[in-house]
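Take a look at this one chain, the form predicted on its own, written out in structure tokens.
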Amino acid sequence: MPITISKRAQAIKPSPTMTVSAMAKKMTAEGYSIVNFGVGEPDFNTPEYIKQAAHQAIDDNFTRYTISAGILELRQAIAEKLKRDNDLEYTPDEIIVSPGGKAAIITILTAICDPGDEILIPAPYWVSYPSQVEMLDGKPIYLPTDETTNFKFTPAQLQSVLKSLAKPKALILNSPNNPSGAVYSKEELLAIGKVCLEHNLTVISDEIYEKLVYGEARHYSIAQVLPPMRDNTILINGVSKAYAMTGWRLGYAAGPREVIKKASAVQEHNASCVTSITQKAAVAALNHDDGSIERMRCEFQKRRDFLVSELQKIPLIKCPLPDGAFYAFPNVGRYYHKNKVGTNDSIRLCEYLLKEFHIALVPGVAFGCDECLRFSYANSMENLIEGIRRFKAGLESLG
């Protein structure tokens, strides 16, 4: 007899944003010239400096097991680094470093969640938040946003969906947001705060995205702003989007100490720890800056300005300015109605651009938001303004 998958398994569903980039891969090998939209990943190499410290950790023979929480050189830098940009005060025992974000954010969840507890999730979410809450026999809750709030909830909401809810745990605060750019003001943040504070529930602080910011939009955490929130906050960060070492897999939790120590228990059964030539990597890649970060920045805000402008310009779509990441989120809704090729979802519009204009996005309905798609403009100009001219050629045809 074949062996039997389990349901949690069999509820599982791959992740949108891979299934894109591998279709988009499939058909680049397949000869096809594919403008890619779909993966969240700076297109820059990762600093020399970074590299140079791996190579010599390579040199120095540091390539056996560390401790699970990370190496204790690494935490230091974390705290520091938490200080010096957060004005935060953590101590090593209190963070525990992971193998990516995605896997920090999991072993935190492993370690508070029971079955049934309900996490809830604003929308639009980054999509393996609901599959991970799943996957512990949570339930996720979510704080649907659209456009006219620039994808943010309001604390009036928030309250108003606790007030239903019988077994309240978490709420997931992604900022700046992938999907849709959006960052939380210190005022926004202070008054989400309270009423977290009100129902003590506790918030995961996704923040890997926090040095990519523009304009006038500045990254604070819930913590920071609200200090009586420390104990009811766990931060989530890493190395993968501002130094560009997103195959690196290196994040990190920073949280209420019996927290993190029973989140590095769970870790110690899972994934042992993170690559020691990677922990050596962060450490040079926190404790220096030799203007990568900045630059990379610029060129963002340079790239986004450019793409969003152009979005706006397309008739019956709507695009908010995004303040952080690197994604636009457009809404492209009204072109699901009575267009002549039967696209009227998310996912048909994606399949049918791929495949017919040959650029690559991911449909919004992964992100909980079935009226937009998402461009990455983690890409070179020359491929914005060609993905920009397929991506309107593909609309007009629809009719």
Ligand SMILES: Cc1ncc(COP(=O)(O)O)c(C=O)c1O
Contents of the next structure:
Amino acid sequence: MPITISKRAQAIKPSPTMTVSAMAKKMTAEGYSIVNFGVGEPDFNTPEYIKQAAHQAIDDNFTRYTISAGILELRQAIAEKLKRDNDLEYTPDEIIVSPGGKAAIITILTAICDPGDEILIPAPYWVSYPSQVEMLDGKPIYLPTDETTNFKFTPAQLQSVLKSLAKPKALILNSPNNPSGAVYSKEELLAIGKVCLEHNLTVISDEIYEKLVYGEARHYSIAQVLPPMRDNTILINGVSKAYAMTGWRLGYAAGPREVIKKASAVQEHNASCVTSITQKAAVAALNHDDGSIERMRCEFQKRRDFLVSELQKIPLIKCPLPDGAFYAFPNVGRYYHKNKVGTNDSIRLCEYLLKEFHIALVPGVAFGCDECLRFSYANSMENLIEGIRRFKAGLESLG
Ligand SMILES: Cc1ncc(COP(=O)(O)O)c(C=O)c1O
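I have the form predicted on its own already, so could you send the form predicted together with the ligand?
Once more the chain from above appears, this time first in line as the rest of the complex follows.
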């Protein structure tokens, strides 16, 4: 008898990004030179001073389980970072360290979400939010946006959706946003926060791309601009994107003590704790600065400026300048209806561009926006130049 799969696992939808990325991997293995715009992580190495701290931790035999919420030294470093960068006061017992921002979010959702709870998710959204909510039997409620508002939802839209809901529990706010790069201003966060307070809505504020903002844009945290929101907010951040540490697996959540206490109890029974060595490396990352974050940010800004200006030159494409993260999210919908090869949705267009023009992109449908494609510019300038050349040729070929 085969082992039966649980209903919960059966309900998990395979990511629509997988077909295209599996195809890209296969073609690369077959010897094709693919320009990969699909990458969701910095292409830089982890800075030396952080790696040194990890070596030191191993040499010091700092290799045992730690307490579930994370070592005190690290939670203190996070508290200091939140004060320094975000003007927010948290004590170490209001902070939990998890194996990645992703794990921090599902741990927090497990602590606060009951079956049937409605979790508001602005679209486009990061792919894991809906699946995580569904795994906990919560109900994702989408707030659709498009390029006319730079992919930002409005407080009025939030008000009107809330009126129709039976069990609204939380809003997942992601600024800077993956995939759109949208960054909410101070004023926008203030207005959103007021609606959340009025409806007693919890905000899970995913700020993992905080350090990657460009030009005039500034990152603000919702509890920073509206202090009463502190009791309703769980802030998510981590070291993956800012410090080029995706493989180290460390994220964190800061929020009301009772929520963090329960989240730690949840984590005790799954991950136990984050790798001890990674925790020491993160202490170094947060407590020191050798200028590498700023160097990476400047490089990303150059690439963004190049990529987006090239995309904006293409007829029929609409692509607002993203203020943060390392993605561009052009609307290519007008190419769906006028082509001879039947590429009438984002998956088919991505498959076509990969097969015929050897560029890998992520279909917008994965993020809840089928009109768009996601470009990551976590790639060398040389690859961006070649990739955009192929992309233009691909669109022209549609006829
Ligand atoms: C918006 C967003 N949040 C959270 C994460 C999770 O990051 P990690 O688990 O690597 O810390 C990612 C990673 O791609 C992301 O894009």
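Positions refer to the first chain, counted from 1. Predicted, not measured: the structure shown is a model, and the values here were computed from it. If you superpose the two forms and keep the largest set of C-alpha atoms that fall within 1.5 Å, you have the rigid core.
Fitting the two forms on the rigid core leaves the C-alpha of M23 displaced by at least 2 angstroms between the two forms.
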